[in-house]
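The chain below stands alone, shown as structure tokens; this is the form predicted alone.
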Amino acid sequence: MKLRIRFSKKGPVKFIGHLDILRYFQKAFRRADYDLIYSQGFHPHPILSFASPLGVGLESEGEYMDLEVNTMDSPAVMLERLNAQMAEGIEANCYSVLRDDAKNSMSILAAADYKVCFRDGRMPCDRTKMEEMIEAFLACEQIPVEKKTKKNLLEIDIRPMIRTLSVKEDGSIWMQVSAGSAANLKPELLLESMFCQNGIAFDPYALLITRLEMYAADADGRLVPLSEYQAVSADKLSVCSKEMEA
């Protein structure tokens, strides 16, 4: 049985790296008495994967992991049992049972939402100027940037990867950008390009970045939250924390 769990990661745990988070959940599932399915071979391990590793120092309200189990209770009970084992700053908030033919979230990831705030006194300009910068930035037909890979530097056009970009009244920047193996745009790279285009020094340590949600694209190209994509919703085999509170 395939499951998908959505969880948040906030506070000091944002400085815990991806591999340590993987080991953390492996132990949490065992303590929660999940009947996990393990791989075969000399070194069996739980069949568990994440949609997209979260960078160190970033917070998130919408992280996703996929796992497989032999048996389970109701989604509400399974979610409660897991959260009873969570450390401060990590909370599972949505639990979905997937169709048998569902692909893992890493392979279907298409886009992600981010919110970017600035540390006190380190916003590079006022909101009006930021709006003008964003308007001019989005008006560009092409936005070439150099992206560092493991082997070399590549010049890529990030304009097709920007779906939405705006600034709110409180000065925070909200964006929806491409994510996944086919195309992946980090908020830091987008902002660095926009600031440099306007002659503003880019300070990555001034940013407070939160990933809000991740999406898959359906057959018509519409974005669907990963918690809903390929889920067995007709049989009520999914639950989110908001539903539980209601």
Contents of the next structure:
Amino acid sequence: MKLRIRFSKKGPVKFIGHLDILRYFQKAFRRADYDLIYSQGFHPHPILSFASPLGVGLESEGEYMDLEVNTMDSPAVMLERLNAQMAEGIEANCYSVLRDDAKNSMSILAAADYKVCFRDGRMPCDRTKMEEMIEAFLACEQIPVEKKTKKNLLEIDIRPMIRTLSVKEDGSIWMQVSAGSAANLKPELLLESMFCQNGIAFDPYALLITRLEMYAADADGRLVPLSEYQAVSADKLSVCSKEMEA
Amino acid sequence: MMRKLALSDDILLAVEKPARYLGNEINAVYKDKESVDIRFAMCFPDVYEIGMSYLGIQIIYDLLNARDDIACERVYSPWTDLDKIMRERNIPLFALESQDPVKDFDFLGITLQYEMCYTNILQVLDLSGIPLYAAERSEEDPIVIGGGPCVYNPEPIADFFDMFYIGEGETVYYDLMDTYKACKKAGESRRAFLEKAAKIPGIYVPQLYDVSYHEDGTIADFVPNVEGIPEKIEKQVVSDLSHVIYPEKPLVPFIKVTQDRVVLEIQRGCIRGCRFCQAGMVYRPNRERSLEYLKDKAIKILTSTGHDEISLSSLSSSDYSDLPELTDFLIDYCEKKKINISLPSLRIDAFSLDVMSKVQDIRKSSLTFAPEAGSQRLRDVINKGLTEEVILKGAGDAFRGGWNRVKLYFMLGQPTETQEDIFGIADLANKIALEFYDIPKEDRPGNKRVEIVVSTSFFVPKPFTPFQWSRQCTEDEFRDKQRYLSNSIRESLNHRSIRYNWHEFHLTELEGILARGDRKLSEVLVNAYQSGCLFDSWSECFRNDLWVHAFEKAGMDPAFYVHRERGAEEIFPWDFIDAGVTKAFLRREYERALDEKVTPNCRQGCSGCGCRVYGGGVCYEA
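Please give the corresponding structure for the form predicted together with the partner chain, as opposed to the form predicted alone shown earlier.
Up next: the whole complex, starting with the chain shown before.
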């Protein structure tokens, strides 16, 4: 049975890197007594995969991992069992049972929502200025930026990767951007480019970034949260501890 | 409400592996500091990944937190990057659970696993804002207590500790805590508590003992300076390891640590009596945990941690009486649960080859032999009861069973070693290769070649071993031995199948000095630390030039501690400790070593080492 679990990652655990989170979940599923399907060989490991690695220092409301199990209890019980084994700051908040032919989340990921706050008053300009900057930024037909790859510097146009970008009353910036293997835009890169365009110094340490949701695109190009894409059922955590804003 | 961290996000984003400083691991224990009487900060003075791998801290953590009136938290050495930031910004060292400064705690416990961590002890004290010298501490400072293997000669660091506990953690800590609690309640002074603690068996309070020296630098006298405390500190041991607390919910770190698995300690001590081995002497008597106890703990710990690997821990697993039953049980349980089993320190024989073939991928694993010396003569000197015949038979069986990789461990510089003994290492490696090539080509495993890795370390004489009187080789001698071996291997018939690895000798010299050093060394340690020495066990951090300077500045000659054969009558800095094995036994063993005489192991016959007094273990087996 193919499953997809959405989880949040907040507080001190934001400093735990992607590979360590993978190892963490391998152990957590054992503690929660999930009947996972394992790989073959002398050192079998559970078949677990993540939609997209989350950078160190970022928080999230909507991380996704895919797994396969032989047997399962009701989604509510499975969520409860897993959450009983979580460290502070990590909480499974949605449990989807997928169709047998469902593709893994990494391959279908198309976009992600992010919220960016500025740490303790380190907003580089006021809200009005920010609004103006965003308006001008979105008005650009092309936004070339230099992106470092493993081998060299690549110039890419990030404009088509920005679906929405706005600033809220509280000064936080919200965006929906491309994600996944075809095109992936990190919020830091977007903001650096925008600040740079306006001659504002960019301090990556001032940002507190939260990934809110991840999506796949359906046949019509509409974005569907990964928890619902190719899913037979998607059970959200009943006692919702998080403040999901629109 | 999320826990508040001691370090800001900016700092955590700037340092390597921020997870070292967060706490929050699975099975970590959090207590309200208002609800406890004693706060105990347990420190491993090395980086998190090393410290988290050590069972001893888990035992103490579990033991102390089992009591409602005590909160035990953990502290590790900040790595050099954070160390620098903490100094620049005056950030005090903190414990992981509460993230509160160490200075707020009642106790700072420091485990002493190896000599090369001594400058890190000073780092921990310094960053905590605790005076380095115990004599300079006030009523506000935590009581600094040391434990672990290096307490079998705590003298080089005696000035930095309020007390040491000599023995196994399970026995005396509660008494010590009760005494502290009573003193605190009665408003008694630090000094009053130290004097009371000094009467608890196993507790050594260095300030309450005076040392005087002969003109040649050796010890003349070592005596208490207050009434009513023992002249000798008796090592404390658990006599029955099958009815004692064991951490059933050990911490599970987020980041990969050295021991990223369940560690099941099957026994303590060793029956073998290798004459170079300190652990084999100071952890006597050998005591096994019962099969039922181990089965129960294995399941509980695997369940509570979710680890996918379990490792048996002991000095010599093959000597554990119920090993076949234990491995059968584990293989059966772990196969169902997809858990790996690792079996270190097994003697290579038919049984172990059979077990290993069940738990490892033969093609990817290697066999390990630790002959420690290259010739039978020298193996007799060190009382390593492994013969060439047994090694070759084991290797031959293994090759026919499918293995083609062998690791061999030796020490260079043991007492009486000659060129012939060193040549014996190359010769043995060559013979093992021959054993492989004697097998018809079509029956050989793997890629039809054998890979033999020879590793040598340099011998450091340790306190409470028969070789405690022995001189340590100089760096030049070590270099010559290593070159000679390297050449001998290169000239052997099968040199293409043999690889040779060796250790650094500067570190060995310092380890030797600190292992058998005395209180006069505290000045050198402070000099070294203040000039920038830290993480000395990490070769990328070790600064030999600074250490040389630290000795010069203190006007001390390192040769006194290492290159001198000690006299039979000499009083050693560690003689005030009664570790069970008597000095007379150790001297007898040293003389037998020089006569090339083997001493039987504890199961073959009692050699009267002195450990029967503990009333348990192998000494009382039927």
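What you see is a predicted model; the values in this text were computed from it and never measured. In this text, the rigid core denotes the largest set of C-alpha atoms whose superposition between the two forms falls within 1.5 Å. Positions refer to the first chain, counted from 1.
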Query raised in the report: Superposing on the rigid core, is the CA of residue 199 displaced by 2 Å or more between the two forms?
Result: no
Query - Is_shifted residue 221 between the two forms (CA, 2 Å cut-off, rigid core) - result: no
Report summary line: Students should find the CA displacement of residue 43 between the two forms, rigid core aligned, in Å, to be 2.7
